[in-house]
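Next up: a single chain in structure tokens, the form predicted on its own.
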Amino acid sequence: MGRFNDKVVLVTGGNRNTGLYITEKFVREGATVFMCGSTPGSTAKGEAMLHDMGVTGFRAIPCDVSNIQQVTNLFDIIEREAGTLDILVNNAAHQGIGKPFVDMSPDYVKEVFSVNVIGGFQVTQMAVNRFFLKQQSRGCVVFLSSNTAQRAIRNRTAYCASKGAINSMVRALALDLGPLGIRVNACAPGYIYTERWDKLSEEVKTRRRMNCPLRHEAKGSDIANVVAFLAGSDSSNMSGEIITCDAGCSCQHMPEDVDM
């Protein structure tokens, strides 16, 4: 019996990197499985990497999740097909890299907000209005936050304040759907090892890799595990919470070759 037996689960960017993994985690551990990339070709890119890794028996279905009507697309497939749905795995995200900001545009920012907060924002309003209020098990929702919402890194502005807006949001949700029987938690990764660690030098690894207590950076089923967590019968009764996942990275205030 897998954890998930009978739950039907949505991964928004479920086609890539950390999502992959998510995305693997549910189906393995017996949910039904829909899983969202931001257009037809990273979704069909994303679907041949899953079935490459074996993982079968999902659903992926492309989605932008800034445009509300290619949501509305998806949920009314979900409905169509499933019926119901048990979690909400907010995953999808845009990473911000490259414009720092005495060069970033206010189109820029907003453009980061739209996937990062309003994305998040209207993928849950429409579950929770759509599916987990129409239930008797309401269901649960589990955002991807990160570190950097607490302990910002550079040239990334735009990146760091969306993620500090989804652990506000993350709170706030918890308290407004808390009554309702809906529970809304976050897991805020720090390094992952992804497809951009391997344009990287084994020098800048290393380094990236002290400050790192533990010495090493997640991999996406380290974060897929906690997220786990998050959505099952674990964590009952947890909500409004945020745990980091960052290989010890937040609990110092410099890494040790600077710390002297």
Ligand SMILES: NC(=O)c1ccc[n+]([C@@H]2O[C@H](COP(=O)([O-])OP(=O)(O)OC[C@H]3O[C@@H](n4cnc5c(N)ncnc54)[C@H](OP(=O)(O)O)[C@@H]3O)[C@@H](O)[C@H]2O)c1
Contents of the next structure:
Amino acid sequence: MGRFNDKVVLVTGGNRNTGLYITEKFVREGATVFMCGSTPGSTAKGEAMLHDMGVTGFRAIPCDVSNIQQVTNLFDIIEREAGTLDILVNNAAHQGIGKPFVDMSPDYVKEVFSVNVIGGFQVTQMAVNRFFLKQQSRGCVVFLSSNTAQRAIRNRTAYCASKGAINSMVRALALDLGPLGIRVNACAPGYIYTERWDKLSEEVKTRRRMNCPLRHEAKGSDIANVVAFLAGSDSSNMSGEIITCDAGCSCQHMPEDVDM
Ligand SMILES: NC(=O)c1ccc[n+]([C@@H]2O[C@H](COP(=O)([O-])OP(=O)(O)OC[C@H]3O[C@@H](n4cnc5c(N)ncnc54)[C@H](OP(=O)(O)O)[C@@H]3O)[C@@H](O)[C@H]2O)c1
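Right, the form predicted on its own is done; let's see the coordinates for the form predicted in complex with this ligand.
Everything in the complex follows now, all chains and molecules, and the chain you saw is the first one.
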């Protein structure tokens, strides 16, 4: 008996990297999963990767979460095919990488916020209004935040600010939706191994690992485990929480080699 048997789950950005492992986790634990990438091509690629991993029992539907019409279409499909939704994982993100503040246009900030903040907001609102409030068992939401909401990193102002907004949104939603029986929590990762790490030199990887008290980055499956905990009955008395999963990075004032 899987932990999520009979549950219907939506994972945004579930087509690659961390989201792919979250999709895999829920499928392997018995759920019916809907996942999306932002485009038909990226979604189909993720679908093929999951099939190669022996993962079936999910539906891949492209959806740009910043586009309300596409979000509506996605929910129309979920309604038609599953008739219910129990768990929403807001994982899709614009990484906002590599723009120094002095070169960052307001339009770029809007682009990052339109995915990370507005996207998460409108997908959550549609999940709540179209499904959770109409169901006896209600539902729950898990956001992917970041430890950078608390401890910023360089040249990522828009991204860090968007993750701070997500943390505040999680707490505000917990207040508004708690009395309605809906839980809202977040996982805030630190370093996660993604395809971007494949382009890094061994020196940079080692340096990053030395930044972590536990000496290693998270695997996608480490984050999926926290997300599943927050989505499952083991966390049934938790709402408005942001669980950091960052190998201890957030504990330190400075990395070890700077301290010495
Ligand atoms: N990687 C890290 O070290 C790290 C650290 C802390 C927090 N996080 C957070 O953890 C989550 C997963 O991180 P990750 O590194 O695995 O992400 P990622 O590799 O950057 O992948 C982002 C995912 O979001 C999707 N996406 C982007 N824009 C979208 C849009 N407009 N509509 C729908 N989907 C969209 C992408 O789909 P496409 O394939 O179509 O682009 C992709 O599936 C994110 O929320 C991230 O902010 C990551």
